[in-house]
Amino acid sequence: MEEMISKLKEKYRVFAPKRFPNGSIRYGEIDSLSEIVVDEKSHFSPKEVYLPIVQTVFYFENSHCAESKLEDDREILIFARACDINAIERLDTIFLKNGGNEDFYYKRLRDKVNFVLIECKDSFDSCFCVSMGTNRTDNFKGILRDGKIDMESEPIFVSENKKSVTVPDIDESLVKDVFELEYWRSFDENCAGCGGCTAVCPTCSCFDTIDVIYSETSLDGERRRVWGSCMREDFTAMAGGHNVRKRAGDRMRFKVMHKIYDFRQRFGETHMCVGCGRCGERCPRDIRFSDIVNTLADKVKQLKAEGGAGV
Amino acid sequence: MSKQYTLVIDLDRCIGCLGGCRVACKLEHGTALGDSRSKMYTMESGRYPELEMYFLPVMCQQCENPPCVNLCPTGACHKDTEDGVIKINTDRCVGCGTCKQSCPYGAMNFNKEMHVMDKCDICSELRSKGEKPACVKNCAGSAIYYGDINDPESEVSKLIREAGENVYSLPDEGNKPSGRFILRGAKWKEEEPWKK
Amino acid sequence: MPSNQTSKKETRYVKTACRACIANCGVIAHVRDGRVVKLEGNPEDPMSKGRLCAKGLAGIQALYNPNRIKYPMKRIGPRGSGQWERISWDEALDIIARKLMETREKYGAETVFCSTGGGGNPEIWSIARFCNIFGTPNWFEPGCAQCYLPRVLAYTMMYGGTDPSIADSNALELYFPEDTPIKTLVLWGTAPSYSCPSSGGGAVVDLRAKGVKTVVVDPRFTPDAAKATVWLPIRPGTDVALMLAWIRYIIENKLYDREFVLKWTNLPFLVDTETKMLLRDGEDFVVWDTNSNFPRTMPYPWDENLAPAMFGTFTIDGREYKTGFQLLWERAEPFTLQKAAETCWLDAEKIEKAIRLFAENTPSGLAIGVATDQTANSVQAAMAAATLDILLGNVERPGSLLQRFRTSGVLKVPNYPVPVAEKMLPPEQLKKRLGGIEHKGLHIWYAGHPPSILDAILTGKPCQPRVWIDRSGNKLGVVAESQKWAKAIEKLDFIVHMHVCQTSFSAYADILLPAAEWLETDMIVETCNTLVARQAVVHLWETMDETLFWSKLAKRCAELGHEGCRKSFDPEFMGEDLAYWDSMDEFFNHFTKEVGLTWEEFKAKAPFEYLPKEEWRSYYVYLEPDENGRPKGFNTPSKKLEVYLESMITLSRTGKPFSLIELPPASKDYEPLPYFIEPFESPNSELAKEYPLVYTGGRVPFYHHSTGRNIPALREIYPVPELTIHTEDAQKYGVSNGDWVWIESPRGKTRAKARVTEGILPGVVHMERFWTPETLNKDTHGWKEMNVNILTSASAPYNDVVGTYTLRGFQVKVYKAEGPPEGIWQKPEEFKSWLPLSEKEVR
C-alpha cells in the first residue's frame, strides 16, 4: 500500500480525513491509506483543501505588487463522502457560475481536484443526506474499499438516514412572515456566534478580504482571503456603526434561509445544504440544523394554514 | 497523566517593574505597540495608612477546559497534546476574535498587522531550544516559574505544595485555569480588573 | 516572497553590560548579520543574576531609534529653529577647539564650563579630567550635590569605606541571600523596585523571601513599602528630624553597641565646646578616664587601662569639654518620638516599632537613597544615617552594608576608570570654581555649583561664563528651575551638546555631536567579585564614545597651542594620570593589565571572577593588621569612625582634604554633627495657605533621569507623568483619577495626569520628571509641557556643605486643567514612528 500511495503522490497531493494529535479528524495530506479515518465522520469537511482557510491573493512590497502562485503543480486527490462531493458542486455554482465571472483563485485549485469515494455503510447519527438528495454521486475516480482504491466495482450508497428532514417549501409571498417569526429570537441567547458551524460546513463560502503587514513598521505585506462567517456578530457591521444582523437569531435566520431557500431561489434545482450534519456536531450549544429545518417546516405549514399571520 | 505546562507566579516577589513580563515578552514576539501577551494589574486595598498592594501579571491561564479552544471555529486555537499549552495555528486563524470574547481573563490579543490572534504560549519556541521563557529569564523579582503542574516532582508543583493555603487561581467559570499565584504578604483580592 | 522569512544566519552572542542606567547589569546581546536582534540578562552577573529590567530590555529601541544624532551637526538658522547642517568630526572638533581657545584667551578658561549627567552612558570623570587639563574649574552635573555626592561625602569622611547606596551598586552584602545574616534592612528614601529593579530591586526581593524584615521610609507606597514590615510615610524634607529621633531613642534605651562605640568611634573623645575641635595630644586624642577621673590620652587603637566616659561635660584648664557622644546626645535630645511624629507626620508607635526592629532584630543595615540628597538638609541626613549604623556596630560585620570588600584594583577612581588629573588644574583656577569656596564638599568630585554657575551667567558675577559643553541628556528636564536656565542659555556665546538623541537642550545648541549608545560602547564594570566587560556590539553612523571625544578635543586644543593639553598627551608627564588616548582600546589596556590581560583578552574572558567569593568578601577590615601589627582601623584621620565629624570644620575652612590646595574659608563653619532644618518652603508657613501640598519626586522603573522618553516600548507603559495624589486631597481640590491637572509652585506651573490613590502620605503629591521628544521642534522644545522642574528651586537656601538646591520638599498647589498640553503623544500607536530603523536605514 505504501508503494501505491507514493506513486500516487508523484502525480497528486493526496488529502483524506485523518486524526490529529488533539483528537480532531480533519483533512490533511496522508502518506499511507491506513491513516484515513473511515469509521468516524470528519469534524471538518474537505473544503479547506480547495478553499483554504487563509489564502494569499497577492503580495505587496512598498508600491510593488505580485500575485500569489500555487506552490505545488500537482493535481489534488481527495478521499471524500458523497455528501461532500455533492457539496463541491454548490461551491462551483457560487464561484464559477455566479454573475458571469469565474473566481480565479477558486478555479486554479478547483481544476486540480479529483475524488476517491469513501462509502458510507450506515450513515452517522446526525446525517440527513437522503433528505437533501446528496447521498449519491458519480463524480469520483475510484472507491476506497478494504484499504485499497477500487476502480472497478459499483459504489454502495446510503439509502436511509436515522434523521429525516423536511425542507419547507417557501414561496416568495411567505418570506416576510418567515423573517418575522418569533422562533428566531430563541437563538439570541443560545447561539454563541462563534462561527463554528460555517467553518465545518462543506458549502459555506463567505470570505473576508484583508490586508496584512508583517510588522508595525513594515511596508511589505499581503492581501489575503480568510474564511468569514455570517454567524459572527460583525458580519454585517458597516462603516458608520450600523449592523443589520446584530442579534444571533437574525443571523441564524439568515444562514438557514441561505441554505434551504436563497440558493435554490437564485440558482434553481438543489438546496445549498447537503445534510452532512457536521454543524450540529460542532456547535458548542448543541444547536442542530436538522431540528431547525424541521421546526421551520412546521411553522411554514402553520403559516400557510393561517394564510400568513404572524406566528 | 498528560502534561499541563503552566505559569506559577510568586506575587510576593513581583515588584511590578514590567521588565520581563512586558518588555522582554513584547520584543521576543514582536507584539505591536498597544498590545501585550501579559497584562499587569495593581491590586490595592485598604485605607491609608493600613494599605496592602500587590501586582498581578495575567497571561493565558492555560485552562484545562479552555473556552477559546472549544469555540474556535477553524480549530486554529488548540491545546498542544505534548505540553498542554494552548496555541494558535496561524495558518488556520482568521482573526475572528471568538476566542478573545470567550476568554474570561482578557488574555487573548488580536494582532492587527497579521490579522490573527496572539497569546502567551509560554515561549514554545524558546522552550523547544531548551531555553527559559523570556519573562522567566528576565523578571527582576525572579517571580515567574513554569513547568508541568501535573508532574508532582516539577518545580512548580513543589512550590505550590510549599505554599500551602497561600495558592490562588483566577476565578474559575468552568474553564479550570491551570495558572497559579502564590501570595503570602497580602490578602488575595477577588476583584477582576480585566473585566473592566 | 514574504520578507519576514527567518534567515538561517548564525547568531553571535556578545556578553556585555547594560547602561540604560548606572546599574550596569550584565547583558547577552544576540547579533545576526551585524544587527542586534535580542537582549537578555546574563546570569553570570552576581548582582543582577540574569535579570534585566524594562529599560535595559528596550536597548535595541534606543540603539536604532530614528531620533539618534548620527553625525556632527552645525546650527544654521537661529537658535531653536532646528536647522542643522552635517559637518565632519574634524570640522566639529576644530570649531569647538578654536572657540575654547579664543574664549580662554579673551576671557579666561573659567568662562568655559562643561556638564554631564547620570542619565545614560556617562563616564563622569571624563568631563572632570578635560576641565582640569583645559584649565577650567567649572563643570557640574545636575545630580552631584543633589544626587549621591552628599552620601559619598559623609560616608567617606566618617568611615572611609563605601556608602550604602543600593542604586549606586553598593551595599554588596545584599547580593548574597544564601548566607548573609542580615535580619533587618532599612530602606531610607530609596525604592530599589523603582530605581534598580534587576539588581538591587531583585536582591531585596530575595532577602524578603528568606525572611529579612524591612523598614521603608518613604511618603510613597512603593512596591518596597507595600512589602515592608513597617512603612514610615514621612513628610518630605524632614528625614533628619526622624533620624535624630532614632539616634535619641537608641542612645536613651542603650540599644547601641557600647563596646564598639567606645573602641571604634571618636564619640568618647573630648571636644572643646567653644572651638568645636577635638582635644589632641600630638597625634592622639583625649578621653575622660573614669578610673582616674582625669583626662587621659587615648593611644591608637586602645588602652585597656582606660575607662573613657561615654557622656559628660568636663573642665580642663578652665576650658569646657564634652565627649562627642555627649554632643551627639544633646543634638538629638529634643527629638522625642512625639516630636518626630509631629514634625514628620508619622505615628509615634510605628516609629518606635521601626527603631526596635533596626536595633534589636540584628544584624541590620541602613540603605540610604537619593531622597534626602535633594533638599538643603542633604549632607546632614547622610551623616545621621551613617551615625545610625555606626552606633549599632553595623560596620564591616557579616550582614552590614558598610563594608570594604576587596577590589580588583583595576579601577583606581570610584566606579569609573578615567583619571581625573587634578594636578593639571592651576591653583589659581581652582579658586575660581563657582560655588567652590562656599560649598567645599563639591571638591570631593572636583565639581562646580550649578546655581552659582547659573547666577554667574545671569549676573556676570564673579565672571561671565560664555561657553557650555554638555555631554548628557536633557538639562532643561532635570535641573532645578529650568526656565531660569533657558534664560541663561540666551546669554551664552557657544553651546555644544553631545548625546545619543536630540533633546530640549539640543534646540539651543550650536553644535551637536553624536554620542554612542551603550550597545556601541566599551567599559570595565566591577560587580561584586566579578569583572564584566561592556563591549561594543555594533557601531552606527559616526557616533563616538564620549570618553574618546574629550581626548580628541584636548588634542585639537593642544595643536592650537594649549600647553596643558599638549602635556596631557605625554605619558611621562602624566604618569599615573595617564596620557590621553587615541582609542578606547588603548585606554582600557592601561587598566586590564592590572589583571594581566589586554583589553581584547579581557573582553573575551569577561565576565570572570577576579577573586573567589569567600576571599573577596572580607569582613572586619578595620581589624586587619597594618605594617606595625596594629589594626588598620578606618580610612579617617583618627582611624576611628568619626561620628563627631571635626573634618567638616577643616573642610569649610580650607577645602582639605579634597581640594589640592588650601582655599579661603566658607562664610560659616560646617557642623560636625547632623542638625535638622525645616524645609524653607514649609507646610507650616504662610506660603502653605496658597500652596498647601508638599511636593516630592522619585523614580519610576521605566526611565532613568531624562532618558527613555523616545523609546516606544517604555513610553507606551508610562506615556505622561502622573501626579500621584491622595484620595482625600483629590477630593478637596476637585480632582478625579485620570484628570489632567496643573501643579504649581511660586516659580511656575506645569501639567500632569492625576493618579488618585490611598498609597501616598496625605498632604503630599508626587510627580516624576518628564520631557516630550514629540514636541522638540515646537516652541516649547519639549521641556515646558509636563516638566516638574519648572517648579523646583535653584535659589538659596542651599545645603551649606555641598550647595544642594531644592528638588523635593517644597510647597505646591494642584487644580484641574482643561486638558493635556498640546501636541503630546499619549496613545501607544503614536510612538510607532520611533520604532527601530531598519537595517537599510542605519547604513
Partner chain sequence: MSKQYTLVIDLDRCIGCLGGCRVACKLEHGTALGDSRSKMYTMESGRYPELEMYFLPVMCQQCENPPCVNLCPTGACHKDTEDGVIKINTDRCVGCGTCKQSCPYGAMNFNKEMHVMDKCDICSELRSKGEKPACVKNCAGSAIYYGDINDPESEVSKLIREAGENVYSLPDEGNKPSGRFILRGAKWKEEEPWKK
Contents of the next structure:
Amino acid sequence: MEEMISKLKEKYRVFAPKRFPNGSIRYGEIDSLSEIVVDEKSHFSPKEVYLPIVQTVFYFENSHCAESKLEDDREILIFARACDINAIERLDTIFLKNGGNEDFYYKRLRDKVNFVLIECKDSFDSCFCVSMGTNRTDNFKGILRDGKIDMESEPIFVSENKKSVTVPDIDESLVKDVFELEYWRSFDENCAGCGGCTAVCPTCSCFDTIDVIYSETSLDGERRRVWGSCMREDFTAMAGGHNVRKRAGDRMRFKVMHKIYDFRQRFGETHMCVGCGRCGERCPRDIRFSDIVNTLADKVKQLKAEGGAGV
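Could you please show the structure of the form predicted alone, as a counterpart to the form predicted in complex with the partner chain just displayed?
The next block holds one chain only.
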C-alpha cells in the first residue's frame, strides 16, 4: 500500500485528515496511509484544499497585471467522509451555479478533485448528517477499508446519529416573523462573535478581497481572496461606520437562515448545512447548531399555531 501511495502521488496530490504536532486533526498532504486519522472526526474540513484560506488572484506591477497560476499540475485526491463530500457540492452551487457565472479560481482547483470515501460505521456524538440527508454519497473512486483502498466493495454508511434535527418548515409568509423572533437576542451576549464556527464549517463560502503592497515605496503587489466570516462584527461594516448586522444575534440569524432556509429557497436544492457538527465543537461558548435548529423548529410551530411574532 505504501508503494501504491507513492504511485498515486505521481498523479495526485493526496490529502487526508492527519494529526498535526499541536494535536489538531486537519487536512494535509500525506505520504503514507498510516498517517490518516480514521477513528476521530477531523477538527477542520477538507474545504481549504480546494478553497484555500488565502488565494492569490493576480499580481500587479505598475500598470501591468499577471494572473496567478497553479504551482502543481497534478490532480487532487482527498480521503473524506460522506458529509464532507456532500459539502463540496454545496460549494459547487455557490461558486459554479450562482448568477450564471462560474468562479474561475474555484473551478480550476475543483476540477482536479477526486474522493476516496472514509466510511462512518458509527456516528460521532455531535453529528446529525442523517437528519440533513448527507450520510450517503456516490461521489468517490474507492473506499478506505482495512488499511487499503477498496475499489469494488459496497460502502457502509451510518444510518443513525446520536443527535437528530428537525429543520423548520418556514414558508414565505412566516419569514418576517422568524426574522423578528426575540430568540435571536439571546445570542447578543451568548455568542462571542469569534467566527470559529465558520472556519471549521465545510460549506461556509464568505471571503474578503484585499490588495497587498509588497513595500511602502513600491507599486507592486497582489490581490488576494481570504476567508471571511459573517459571524464577525466587521464583516458587514461599511464606509461611514454603518453596520448592517452589528449585533451578534443578527449575525447568528443570518447564518442559521442561510444554512437551513435561504440556500434551498434560492437554488431549489438541499439545505446548505451537512450536519457535521464541527461548529458546535469549535464554539468557545458551547453553542450547538443542532440545538438552534431544533429550537427554531419549535418556535416556527408556535408561530403557525398562534399566528404572531415575538416568541
